[in-house]
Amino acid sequence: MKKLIVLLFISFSFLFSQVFAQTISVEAKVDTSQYLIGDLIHFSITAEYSHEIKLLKPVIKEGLKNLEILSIDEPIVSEENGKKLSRFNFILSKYDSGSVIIPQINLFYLVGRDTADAKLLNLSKSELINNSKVRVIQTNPVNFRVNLVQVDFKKDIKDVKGPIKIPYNWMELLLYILTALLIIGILFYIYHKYKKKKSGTTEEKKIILPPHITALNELRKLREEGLWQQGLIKEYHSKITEIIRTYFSERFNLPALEMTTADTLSMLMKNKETEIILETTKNFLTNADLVKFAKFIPVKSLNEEMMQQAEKIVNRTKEIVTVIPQEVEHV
């Protein structure tokens, strides 16, 4: 019989333990009871609650559907007397006048092994408050009045404040003066050149180069950048191609800077000046778009025969003509 009273005591003793230490209270409030329209209006909801206890997010929009949500902030948890506490910080705010009452909100929360079950955390409201596993508390309501901006129309209307003036600033003034100085120099500049120009004073020589010179220079160019010799395979096939197409473009008056190589190439077969160097350009051609688009990493040799086989391209085809100096107005 002593046995049995023992084991009873320990189990009352037990759950009473337990549920002693399943704890939790809320409490929601506003910063002040009055606001004026349009006022920032600091919402709070503080819990406090024993560790065997997961809170979850409140659900508000409901409670607070005739005030407008600003902003909702994460929660802060802290820890204070061996117990949780999460506070839930809303700014709200209020545009017409009148008194507000945010009703009670509920509050879920899970006990013991449930927290564990994370399929809880996704649930709706109606689920959650159908739910067995979890549980729900409700904040206290808050009351609080939005008041209309008084105007007292009894008082005289102000006028606007006259502009207030300045004293001179002696450093200031001379800064202007320079600045202005300045762009009469300037000005005068424009002109006098204009003038120049227009005089005939400012004329040279230019010598304009024909494709093939350009070309080869250019290819000269990039073969000391060493492109592919750092990595830039890409960017060298890329430079190399721009080169060639550039070339056709003023050698032999096609758009091939905006052409495919399939286009290049049939363009290339109708002139006889091309026919010599179809079949290296095809085989250099191709090798670029592989590099370029099909992102083909070519051996060592086949970057430098690249090169080689521009320059066969221009050499093969290059316009014997005497370099004329053209008079050309310089501005």
Second form
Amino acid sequence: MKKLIVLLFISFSFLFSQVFAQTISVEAKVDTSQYLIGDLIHFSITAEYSHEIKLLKPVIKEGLKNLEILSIDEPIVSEENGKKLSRFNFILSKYDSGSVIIPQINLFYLVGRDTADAKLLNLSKSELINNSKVRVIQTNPVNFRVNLVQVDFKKDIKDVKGPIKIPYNWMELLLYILTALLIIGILFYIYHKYKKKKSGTTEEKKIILPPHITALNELRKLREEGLWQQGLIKEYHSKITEIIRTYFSERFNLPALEMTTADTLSMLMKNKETEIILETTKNFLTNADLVKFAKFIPVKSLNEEMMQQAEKIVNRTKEIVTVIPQEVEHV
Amino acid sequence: MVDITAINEKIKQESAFIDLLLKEIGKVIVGQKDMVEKLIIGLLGNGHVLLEGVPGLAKTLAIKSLSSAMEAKFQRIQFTPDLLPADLIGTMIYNQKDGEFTIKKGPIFANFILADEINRAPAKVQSALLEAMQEKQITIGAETFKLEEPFIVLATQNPIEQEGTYPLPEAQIDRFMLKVKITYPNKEEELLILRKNVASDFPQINPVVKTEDILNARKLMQEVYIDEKIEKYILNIVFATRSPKEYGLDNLSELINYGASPRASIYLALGAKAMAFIRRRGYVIPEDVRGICQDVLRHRIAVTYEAEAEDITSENMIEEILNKIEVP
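Having looked at the form predicted on its own, could you now put up the form predicted in complex with its partner chain?
Everything in the complex follows now, all chains and molecules, and the chain you saw is the first one.
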């Protein structure tokens, strides 16, 4: 009886150990055993393990150091027959011929309560090896061969193949044309809408005055400001010359604002219409230069004389046409 | 308060030597008035001048004539690929008699240095010269020597025959106050040149100006009044070379690699003052700035490959800038 009880205990223990065992198995393989140089080698590691096990990411770089790792896919985790299945896919390549052995690769895993320990999940390789809670299982070594491309030296050398002609894909072409037409249409619409909006909002009409009227108005305003009477002599001379230079720019189409006195005078000399005011302009600009750049303080009469000279320059060179202020749309 | 009338009067008296100088140089140099004027500006502005022009335009003769017209020490150094810095600045020589090293000063110890064809010497020689230009002192062994004032380097280079030359780097070319470009004389001028050169008696230049005159003129030139408006005009021009877009010159932003340095602003002001001085004026006007602008800026604007490909030079850009910046 006693013997029977011992036998039963041993049998039950064995049975339970089989049912609740924390089992894990791994397999490493490649898609074929023969490759040509530069071929893509599809290498995978498949681990099958029970739910009590947590598999850590494999450390494979050292094992594959003789091979070029082209890509590492995210692990695929699935469940089959009540067990977990993790598959790690790698695409490798090799540029030397010969026999290749991918050595056994360590797969680390945790069991039972240790799987909940977050610290264990982020251990380095050396820590993984030295940690007693981390268990390890090794894959099988994988053999394959990388062959050279066979060249038949007896055959003649052939030229490189020419570019392959791809037949026109009319549907694709049509799609491009339609897209281009659509873009042109949208741009045309936006442009018209913008133009319409701009012309619609600025319908206010501006009266374009002849240059001499503008200049005389500006001179009148300057006189009213009474700058030199307030001691702002330099400002007065700067403004008065600016008005005359602007007048020259508009009346004779000269870039007088960007020209020096000498340049302005030499340009005016070339114009028959300005002959009569050449001497006055010379005095006017030279006197202004003295005040502006040489700290020259003119007598009061000269300030007034400057205004008279300015008016004379404008009046004597104004366009002799009957000017009817016309209303034009400002675009 | 600046008394312009008094400065004007003083300048009229002190600048009389310029007429003498121009007259004396005019004995041998026909035309090239602009070049001679720019050489005098360099002399007054205490800046060095680089002359560029094809061979045979009297670059060397002009510089020799200028120095001959002055009572000053002149040295001509022909730059060649085998020239060494010691050939320029001097070296230490071992004296066997007393067993000691003695200093042998180089040709750079003069008032006027004509660095002929500066781009034919390698970078180490150019550097030695350009260092002297900047510091106005020379160190041989452990001893440093101050160069005598006025010290001015007048360098020449020709724009053709680039083979076997060492173009001056931008940082070093910046040390020249002016880069003057010389063009061919006109027909009348060339006829005079021809007649002068075939005649049996080629005129001789006599010294008419003393170095003290130049030093006094330099002192007086400091008194030439430059108004704030002119200073702003100068800054606008220089800044337009750096940020053309801000001045409505969008087309130039793709053509300028980098603009003029602050040295350009300084030399523009100094050059404009010197220009006013030789025009017998005690104050600077925009014409003075414009007159010197091309020579101060042309070597300080680095153009892009795009500009080179389109054959747009820094001169074209300066012209455009001047036509855009409003004159005060």
